[in-house]
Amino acid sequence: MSIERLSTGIPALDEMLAGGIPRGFTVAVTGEPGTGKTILCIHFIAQGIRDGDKCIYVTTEESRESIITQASQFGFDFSRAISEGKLVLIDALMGVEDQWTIKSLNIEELVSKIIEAKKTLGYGRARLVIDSLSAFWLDKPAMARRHSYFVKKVLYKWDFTILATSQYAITTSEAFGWGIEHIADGIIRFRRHVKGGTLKRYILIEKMRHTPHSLSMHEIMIEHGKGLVILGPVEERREDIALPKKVMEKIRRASEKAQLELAGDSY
């Protein structure tokens, strides 16, 4: 049977994917702050302003104005989009309070606001970026799990395909990536290490339900008027770049302890 795929708007990550990401699919997008995130979101949203799709960017970590911006850097014009009725950019707590402003990180009210902008866009296929979906159990971890699939399981019915971004807070004792990867139907993964002096990228897809994917990582860089560009595949492991021992040992103790509370909550 045929699967019906959307391009990543990048036509190497689209050739990693056997030709994009299945339709319906909610994606983890994850890694530490700075790895390249939020400029795969923006091409994401980019390649639907051009297909034709119903587009909506939620940005609970940077204001609208500041995606808008980003976008433009690459040669996306949001602006455009959002006048011309293709794009709605959902801001949370960053920018003027309008319509499309969320007025707290409760996970209803994001829910409830992005089918307010679906029924506002129209009916067809949609996509939809959460950047980031961590934001919204930051004060509590415990619920990362829950409120990931509550998200999946209500827009799916709305033919949303979903890039949701998670980050890392890998200086502290939390990790708040692991709600929406156990629910979801892909995990993209960034990583980033330092080498000979140099920041180095790295994007690596863990898992894609219905794909024969790559599997091997993939270094990548960040250029001006282009956006993502991957370089091509590395003969680094991935335990070459992993985060440090100490860390890994947070993030286990950390989703023991979400795990606990967890067992002990109520939804």
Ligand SMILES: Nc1ncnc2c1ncn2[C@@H]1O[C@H](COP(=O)(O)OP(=O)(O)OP(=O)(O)O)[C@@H](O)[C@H]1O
Second form
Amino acid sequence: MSIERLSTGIPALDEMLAGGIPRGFTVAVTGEPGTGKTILCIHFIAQGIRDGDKCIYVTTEESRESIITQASQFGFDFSRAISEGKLVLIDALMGVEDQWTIKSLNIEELVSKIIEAKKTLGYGRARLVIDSLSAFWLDKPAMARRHSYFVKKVLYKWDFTILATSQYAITTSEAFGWGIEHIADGIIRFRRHVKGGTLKRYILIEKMRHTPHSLSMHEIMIEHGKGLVILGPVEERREDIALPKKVMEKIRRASEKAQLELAGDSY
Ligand SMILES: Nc1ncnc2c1ncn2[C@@H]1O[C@H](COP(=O)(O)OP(=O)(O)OP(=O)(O)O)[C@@H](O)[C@H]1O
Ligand SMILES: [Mg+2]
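Please show me the structure of the same protein in the form predicted in complex with the named molecule, now that we have looked at it in the form predicted alone.
First the chain shown before, then all remaining chains and molecules of the complex.
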């Protein structure tokens, strides 16, 4: 049985994904700051606009204007897509408050706003970006898994294929809930590494159900006028790319604490 796949907007990445992301999947996009998560999301939405999909982009850390500017640097006209009714950009109180603002980082409010946007865009195949989903549990990492499950379950019937970003930073690894990775149908992980005094970025598909995907880490570049470019597979030593041991230990402890909190939670 052949599976319908959505192009990511980056042909070389589609190839790594055996054609693209299966329709209806929820994919976690994770990685350190500045590694390319938002830029991948922008490509995914730009491709959706081209394919005639209903597109929704939720931005929690950047303003709508910032997303529009970033998209325009890679040749995508998001303002036009918005005025043509192909895209709804939702923000979390980053600028002027209007219909497409969520007033708090509350998961129920997020989901009902997304459904409102989908109803406005109309019936049909849809793409959703939540950038970032981890913002919704910053103050309560233990809720990561439950919140992600809620989002996935409620939005499933609305014909969305979802990219949800999730951050971790070396200093705030507690804020990184390991929730979304487990409920996600796929995980695309970004990495960064300074080599010979230069910042290098990488992408790795860690999980994609129903997909004979690439297992190789690929070096990427973010190019002005073009966006995310896949340079090719790399053979790095694990130690070069892995998070430092101290950080892994911190994440492990945070995750244990989260499990304990969840065990005593009746939400
Ligand atoms: N026009 C451009 N030309 C070249 N590089 C760019 C351009 N715009 C952005 N970049 C690069 O992309 C980086 C931002 O990538 P992106 O916004 O996708 O990061 P991110 O993974 O979403 O980070 P965060 O977790 O902080 O949101 C910038 O720091 C810069 O290095
Ligand atoms: Mg970002």
